[in-house]
Structure formats: C-alpha cells, structure tokens
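Presented below, as structure tokens, is a lone chain in the form predicted alone.
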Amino acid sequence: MFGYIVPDKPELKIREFDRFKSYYCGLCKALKKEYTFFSRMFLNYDCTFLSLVLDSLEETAPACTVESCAFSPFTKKCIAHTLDAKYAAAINVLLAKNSLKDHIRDEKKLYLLPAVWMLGGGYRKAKRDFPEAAETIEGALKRLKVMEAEKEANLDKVADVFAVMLSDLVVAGANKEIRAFRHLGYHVGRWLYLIDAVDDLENDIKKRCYNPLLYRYVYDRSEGPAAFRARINEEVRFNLYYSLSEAAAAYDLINMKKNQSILTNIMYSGLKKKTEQILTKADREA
C-alpha cells in the first residue's frame, strides 16, 4: 500500500486526531511484536485505516494504554490495542516487501536489496499467520507484472486487479461477507492504485517505468509531462471522483459501532483533499 488515506486533520477534534494516532501507534506496536522491529519502518497510514475500520465494526472500546515510543523516546504515547491489528501488521508487511521488490525490478534500486533481506524473517512469519491473505496479495501481484510486461493500456482492467486484491482482504480481515464492505474495499482500492499513478506519473516517464496512464492516454515525449498531465487531469479526477463516491456511498451503508467522526472525515474530506493534492502537484512543482 501506498499511505495515502489520512484523515483531513485540520477538521478533526483533537480528541479525534488522538484517537486515530493511537490506532497508528497500537499497528506500529503489532508489527514488532508479530513481525521484526524492522518491519516497523514500512508503517503506514493506509494499513492503519485497514485496522481502524476492522476495529469499528466492534461495539467494544480496544484497550489503551500509555507506553513509551522508540521513535520519539521523550514522549509517552496512547496505544490501541485492538484485535485485529495482528492481521493489519501482517498486510503492512506482505505487501511492504512486494512493494520493495518491485521499486527493485522496475527502477533498478539496488540499494533496497537489504531492506529486503531484514523484511524476510516477518514476511514468513506473516505468510504462515494468513496464508490466504499472502496469496491473494501475491497472486494479484503476479496479474500485475504480467500486464506490465504487456503494456496493458485499458485502465479499468488494470485497475481491477489491485481492487478485487483489497476487497478480498477487507472482507477476510472482517471475517463477514456484507456486499457494501466488499464495494467499500474494492472502491478505496481502485483509487490507490489510480491515485499511486497519478503521483508517480512524472517519475515513471523519467525513468521509463511502466504506468497505466501513459498508454492508456498515448504519452507523446514530445509533449512533456506537465503538458500530458494537464490533458489527462480532467477525465483522471473523474476515474478518482467516481470511486470516492462509490467508496463512500458503501461507507453510508455499513454499520461502524464506533469511531464514526474519524472514518467520515477520512471518506468524505481527508481523501477528496489528498485526491487534489496530487492532481495539483505538477502546478505546485512548476
């Protein structure tokens, strides 16, 4: 995953933002725990939405406690221990070395190899805990590459791969199949994967990596990349829009027993911001 679903944290109560802190901090906790202190490196923001949304679905309030942080040793911080944070540690880190793996083969970054190698020990021990979750990422993964390699230009079906592989696991992590969760996962996921090209447009054309968008709108060198971003933008907010509507007309739909402020604010502010962030990112760096 790539870290983009935060909240919009100027919107939120300080009680909230404490809140949603404590469930990134009770993940970073999990993952050395389950999985390596080294696995704690590659926490990020979208696997502590995946906790935090499996976490709502219970009426029960996670235990907390107050513990000390090793990346900020002079602050104390609040720790939610939920239930399912084991299986959000362990999708951080299956998808966390296939991530490395492929920055690796793609654009050759070398320098990774190592991160690769200390990822090992956790990414094991995470395949024995959920064996179907690293398959379905793994498979999906593997769809992937084979598209890559062909240049597959349609971006919807590229696009449904990496969808179909998050829905899976939101509805394996819930342990329920409620068709509005599977459209939920299946619509945040396709957005990260169109918004994750979006932001790597510029540095795919650079270094001449495969992204769905060059082929799918005919990248013309001669343009430029802030050219071919500013003809593309228009139609690529709406792909994006579409699925933020989608994922947060199935969020209306679903029963969250708590945290409800956080994950609205998440689904109705904090990714629509993040969405213009980037589609503006070539005017920003201009």
Second form
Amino acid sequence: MFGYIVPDKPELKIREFDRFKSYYCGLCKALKKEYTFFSRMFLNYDCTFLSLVLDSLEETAPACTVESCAFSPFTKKCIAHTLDAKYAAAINVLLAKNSLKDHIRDEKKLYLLPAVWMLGGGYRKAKRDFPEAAETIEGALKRLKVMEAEKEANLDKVADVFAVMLSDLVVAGANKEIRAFRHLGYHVGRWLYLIDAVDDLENDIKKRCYNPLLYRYVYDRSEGPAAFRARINEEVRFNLYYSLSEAAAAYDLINMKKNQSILTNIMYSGLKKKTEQILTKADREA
Amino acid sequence: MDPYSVLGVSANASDEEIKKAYRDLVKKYHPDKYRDSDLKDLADEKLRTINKAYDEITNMRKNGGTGNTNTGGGGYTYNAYGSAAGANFSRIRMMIQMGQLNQAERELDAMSNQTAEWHYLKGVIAMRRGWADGAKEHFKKATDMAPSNMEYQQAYNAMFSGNRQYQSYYGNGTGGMDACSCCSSALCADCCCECMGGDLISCC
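What about the form predicted together with its partner chain, after the form predicted alone?
First the chain shown before, then all remaining chains and molecules of the complex.
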C-alpha cells in the first residue's frame, strides 16, 4: 500500500527536486545503516515524505554528503543526513514487513516469503528502537484484519483505523504542533487507505479479496469491475478529495522552517495528480 | 514580530503587492475553510496575526492617517448552532461543541425517532471525526427530509466547497483571477473588514 505520496515532478524547481532526492537517498542510507542492507529494497516515497515533513520543523538545513551507492555506483549523489531519518527508516521497515505479510496471506504470493524472512533482522531492530511505533502499527493492522474478516461495510470506520495509525506515527515523530500534525496525519492516512482500495479494486475482485469499496457500495458479480468503478467513481472522488482538502488545511497551519515549496507541491499538486491518475486508471487500461 | 514577514513580503513592497499577499493569506486561513474543523482556533489565530500585521503596515504607511485601528478582533463567530428544536437535541449540540463526540453519538443512537435534525447531528459528529462518507450521507438525508432548512443545506454544501477550493489551488488556480475567485476574494475582504469593524460590501 505504498508509494502514493509523490511530488508533481514537472512543477518542481530543479533545486527542489535535488533536495527531495537528497532526502530520498538519506532515508535509503539510514535504512542500510540501521536496518540491514536488504531493507533498502523497500524504500518508499511515503516515508520520504515523512522524513521531509519532520525535518521541515528544524531550523537548520540538513548536513549533506556526496556519496556513491550500490544502486548508482558511477554517479555520486547528495545525501541528506537528518535527525528524523532513523525514525522514518524504522517506520518504513515496520510497514514494509507487515504489508508483505498481508500480501502473502491475502493473495497467496508465497514467493514473497523469503523477503519477509530477510526483513526479520531489520524489523526486530526497528521494533527495539521504536517499540511504541511498532505497537501502533501492529495493533492497527490487527484491527484491520478483524474488520476485513467481518467484511466491514462502513468505509469511514475501516479507513479510520489506518488514519489513526498514521496520525499517531506522525505525531510521535514531530513532537510539536501536535494538533495540526494529528489532523494532517489522520487525513493523509485516510486518503492513503482509500486510494489503495481504489487502486486494488480490479485485483481484489479477481482474487476475491476483501476491499471495503466492494461492501460499501455493494458489488454485484454480474456487474463487472468496469461498471462498478464507473458507478462509484463520484462517491470515491468526493471522499478522496475531502481528506486531501482537510490534510492541506492542516498542513497550512504548520509553521515550517524549510522544505515548504516541496511539501506544498506534494500536498496541493502531487497528491491531486496521483488521485486523478488512480481514479482514471480503469479508463486508461480499457 | 515584523508585520512584513508575517505577510511574506519585503519592507519595500508596493501597496498593491501587500494587498495581494494579504488577500492570499486571508483566503488561505479563511474561516469557511476551517468550518467545523477542530483546528479552527489555530486558523483564527493565524488570521488575527495577519489582520494585525496588515493593519500595522497600512497605518504605518498612512503615517497615522485615517486607517482603521480597531484590531480587537471580535472575529468570525460560529453560528451553526443557532436554532435548537428539542431539549435533547440542544443538549447533544452542546456535547458536540465541547468535543464529547462519543457521548453525543450514544445519546443519538438511543433515540428511536430519526428526524432530519437527528441525521444532521449524526452528520456533524461524523464530520468532526473526519468521516466524510458518513457525514455526507447523513447531511443528504437531513436535507431530503427538511429541504427548506438552511442549516442542513449549508452543512451539506460546505462539504463540497472545501474540495472545490482544494482542487482549484496550485497549478490551475494561480494564474490570474476568474469570475469565481474574484467574487470570493471580495467576500473574504468583506468578512475581514467586518471583523475589524468596517464594511466593504454593505448588503452583507
């Protein structure tokens, strides 16, 4: 369920894009340093966003070094070393392993089992470093599993579990401006859960997996995925944009010291484009 | 704090630039955007700072001229909970206002008669939680049952206005002024004037 929180790249200035990449690389390096080499394979944009947001509260620019790395051995890259990179890296590992386990359980992708096993060491260390974050994530995913088993049809209620989880994680990392961050985390989390549900719709129908949209809007097998998507499109769009506008409203209230132009790009343009891209996915494929 | 940095302009910015920066910020923190949000007080605080900074600058520039110095903000007042029908409902409204959402919801769930107001209040609770899907359903039912009630209608419409505002921002909303943003800016400016005791559009 990852990689949805991305900037709108064509709208970024080159120096903003470089800054974004340096956080991305910084997170990757932190993953390697703290949570084993293998965990870097699960580096994702959502945690880069977390790292950017948390660091925006710090007055000083992050220390940067120029290094090469295993993924680009010939070009050296600028790497931002921030205080929060370790936290973001831990969240990355914790979420990655849990989501892998979900994929194996729901879709019977047994070939992913070795990956879970290899993430084990990093996962245990992340859990040791941030026991509360691990507890938040494990608790929330357990609650989600129960709701999935019960085929919960209340969209708000299911999304709430994931939203509260993300909100807790963001607040724990930020430690200040708690109310605005709680709101921001909640609605970004709600959006993430919903956009993931929309994205997985066809796949879940095919594999007969739980997807809250199928129960909220009562999917009928004779209807077919394309017609169903068309029927619920407006409702889903409303819900996605509602959360985005709430998240953006909370975002506007946070006193950021830096990174603001990149984050504004993500909040107001990147997420919007992502939403449209996923909502119109079916049209494109057809 | 330096009033110019509050508005994000340099000290030698032109009056036009300052006015534009001020208008943009007012739009950004407008009470309508934070209606029913639990972050409303934070936004109001921002708006007060911005109003104060703008006042300070205009006064400074007018050199003690006829500028409106009344900054004691009565501000935007919350008027959504005006008409209360039953004693029960008004008690529940109080609970919602104080943030006791779970208790308010329990009281509502215990009622057998699901009137328009019942749906409206369920909607408000859902909205406070960020549960947009449920909120919209309940507001819709409330407006269907009592089509002439402005309070319900307003709550239902407000759910969409935030979305529209968000969707029009950045990229496609920043180039110039269209008919809609022109009107909304005028209304914003009017609200702000009224906050500070003046009036821009006399009829509202």
